[in-house]
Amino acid sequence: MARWREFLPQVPAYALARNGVGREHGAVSRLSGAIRFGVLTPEELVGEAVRAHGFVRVEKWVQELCWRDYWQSWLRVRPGVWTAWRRRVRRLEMVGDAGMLARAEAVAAGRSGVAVMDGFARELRETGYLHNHARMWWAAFWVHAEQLPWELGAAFFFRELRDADPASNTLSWRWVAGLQTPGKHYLARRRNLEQWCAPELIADDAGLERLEGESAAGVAEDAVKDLERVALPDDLTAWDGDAGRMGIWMHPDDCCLERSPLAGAKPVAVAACFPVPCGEMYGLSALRVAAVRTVLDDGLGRAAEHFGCGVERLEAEEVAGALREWAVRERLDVVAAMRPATGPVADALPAIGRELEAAGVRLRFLQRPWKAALQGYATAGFFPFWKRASGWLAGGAAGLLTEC
């Protein structure tokens, strides 16, 4: 909140200035990961920044914190793409050309030898973010200069960005290897880092002749089948009242509860599961494992004081065999959770549904009015989504534009 509040006279430079590559990132908001779990809601951000300044002032930092949405959503009804990325990391890890291996680890570790990528690579180790003009330029220069797979550049930022969101960095990469829009990908030129990054970050220049001729590497089509479109459950957009004991699941992916579609609700009680082996499975940095474990007690904290009832964090191996124990314990009716969206929470549910539907437990979910407002917009390209989505926010946005 200090640094939103710090922020917001700002965000009407945003446009002119976000390009710009340092070392403190003063000209972007630094708030990816409180957005990312729902510490701080996009509704609410876009609310004071429309407030405070009229849309047009704001509309390049509301469109590029609305790619978030448009990404979740694309990803959100073709799922096959996650679970295809999946797929092709774990058969790349374990049986992927020795050397080509070998250099994906050298390069991940800063010795590609071209100084300023390897000062990104360290940066994003060191504190598990990166500035997103600096992460294109990484992806590019690890997909067409390296000439690396995208896959595993991918999972490489899945295990350290702090903020890392399955749909945009999954489809991110996917964007600048050329497979997201079919013709198209994007390539870091070394004129491009020269106009953009604070001199102290070239003024060792090694390697960057890297930059200045090479071409996009050849990357497999994806199969139709990961392409294809999934029908979307009618998730509530504000509680029904469910009868009986109500508890509530908070996850990763919404650690807003006092701010959502469950507000109202009257609980008896509220968890939050991490599940040790996600950590293992993904091979998640330490400071990823942390920092999804502060928002989750930061979370619960806030939903302690709005509730009033008991929360606890359950670490276990297993999320769904955790929550079937806390339903148990709790002696719940149904359980009810914010939609997560696709990507580890997301993949589960189907456990997780079995697990409290032997112990006679609804499971319901709901989406954000915001988020199912986006949803709908979401039906092609991104610039088709932003011409309906930014005629709803400057009318408005319906009444959901709310205060921090």
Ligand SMILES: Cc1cc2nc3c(=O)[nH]c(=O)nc-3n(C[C@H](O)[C@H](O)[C@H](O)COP(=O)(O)OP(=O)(O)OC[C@H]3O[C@@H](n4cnc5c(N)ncnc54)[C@H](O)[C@@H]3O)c2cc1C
The other form holds:
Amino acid sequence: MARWREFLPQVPAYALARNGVGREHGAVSRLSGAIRFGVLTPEELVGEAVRAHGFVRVEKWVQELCWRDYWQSWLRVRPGVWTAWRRRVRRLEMVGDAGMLARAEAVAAGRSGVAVMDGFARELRETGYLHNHARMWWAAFWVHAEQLPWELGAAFFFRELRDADPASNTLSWRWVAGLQTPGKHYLARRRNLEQWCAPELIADDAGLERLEGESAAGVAEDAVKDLERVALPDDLTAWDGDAGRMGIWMHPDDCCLERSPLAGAKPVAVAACFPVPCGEMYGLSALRVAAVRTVLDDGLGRAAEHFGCGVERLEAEEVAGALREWAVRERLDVVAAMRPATGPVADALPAIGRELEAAGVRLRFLQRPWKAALQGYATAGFFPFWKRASGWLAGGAAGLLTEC
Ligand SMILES: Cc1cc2nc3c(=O)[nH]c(=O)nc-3n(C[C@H](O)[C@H](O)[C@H](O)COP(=O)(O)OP(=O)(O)OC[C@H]3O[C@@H](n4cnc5c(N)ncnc54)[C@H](O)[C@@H]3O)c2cc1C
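Starting from the form predicted alone, produce the coordinates for the form predicted in complex with the named molecule.
Below, the chain from earlier opens the complete complex, with every other chain and molecule after it.
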């Protein structure tokens, strides 16, 4: 909230200033770590920005904010792209060429020999954050200059970024590699870095010549089955007061229950679960694991105040079993949750559904009306999406804009 209050007066300047990369990142919001976990929601940030400045003056920032919803909507109907990425990472890590794996490790450790890129790799490891432009350059360097598999680069970001988001990360890497928008890829060019980097970032120009005249690496196309679209479940956008003892399961995809469609519910208990093995399975950095624990505790604290019921954070080897034990202990008839986005939380849903069903507990999901509306506009590429979404937003977003 403190960062948002500081950034709000600057939102109109964002469109012109956002591409510059320095050490402080003052021209961008640095709010992704909060937005990704739903600690701050787009509907309240957009609401306050529009109220303070009017839609037209903040449109660029709002458009960037909506990229996350667009990417999540895209991946939600094509979850095979997420599972294919995970499969491929495991395979490369197990049977990938030893020379390639050693080079990937060196580049990720900041030992590529291109000083500016090595600085970005160190910044990412030390802070868990990188500016968007630096993410683009670094990913392009990995894929096109180093010719390393994009999947391993995305896995490195996924481990280290405090805002790591399955959709924004996987699909941005695919975009840089030229897979997301066929025929289009992104290259890191020396001229571009010299234009947008603060002088101190490129004072050491070692290796910069490698970014001159670079051409795109030929990245293999996806197997068609991974791009197949799935039908979406029909989630509630408001709680219907389902009878019986109700508990809420809070997860890292939405840590803001008190400002969600569940706000009016009367739970007897709220639980959040940190899946211990998930941290190990993805090799998450200590910073990343701490960030997830922090947002879960923060969300539980606000939920306790709002709902006035018992809350607990379950540290479990296995989420499904832990939720079942909790539901049985609390004698619940129904567990409600916000619908998770495609990613590690959603991957656990089949097991969670089975465990709760075996205990005679119903599991029900809700979707934020904001997400449901934007999902409806995300039927093709980003620009058709934005044409429809920006019209909706400029017209007041059907009364959904709120404040923090
Ligand atoms: C290779 C690559 C990997 C990325 N991985 C992630 C990731 O794992 N998690 C993540 O949150 N973002 C990711 N992004 C998108 C973007 O870089 C970050 O959201 C942004 O840099 C976060 O910084 P900020 O909060 O200061 O952004 P600002 O510039 O202030 O933007 C405001 C908000 O808009 C959203 N946003 C901005 N740009 C994008 C974008 N290109 N795509 C999606 N949402 C955007 C974020 O919620 C961000 O907090 C990735 C981009 C690239 C090129």
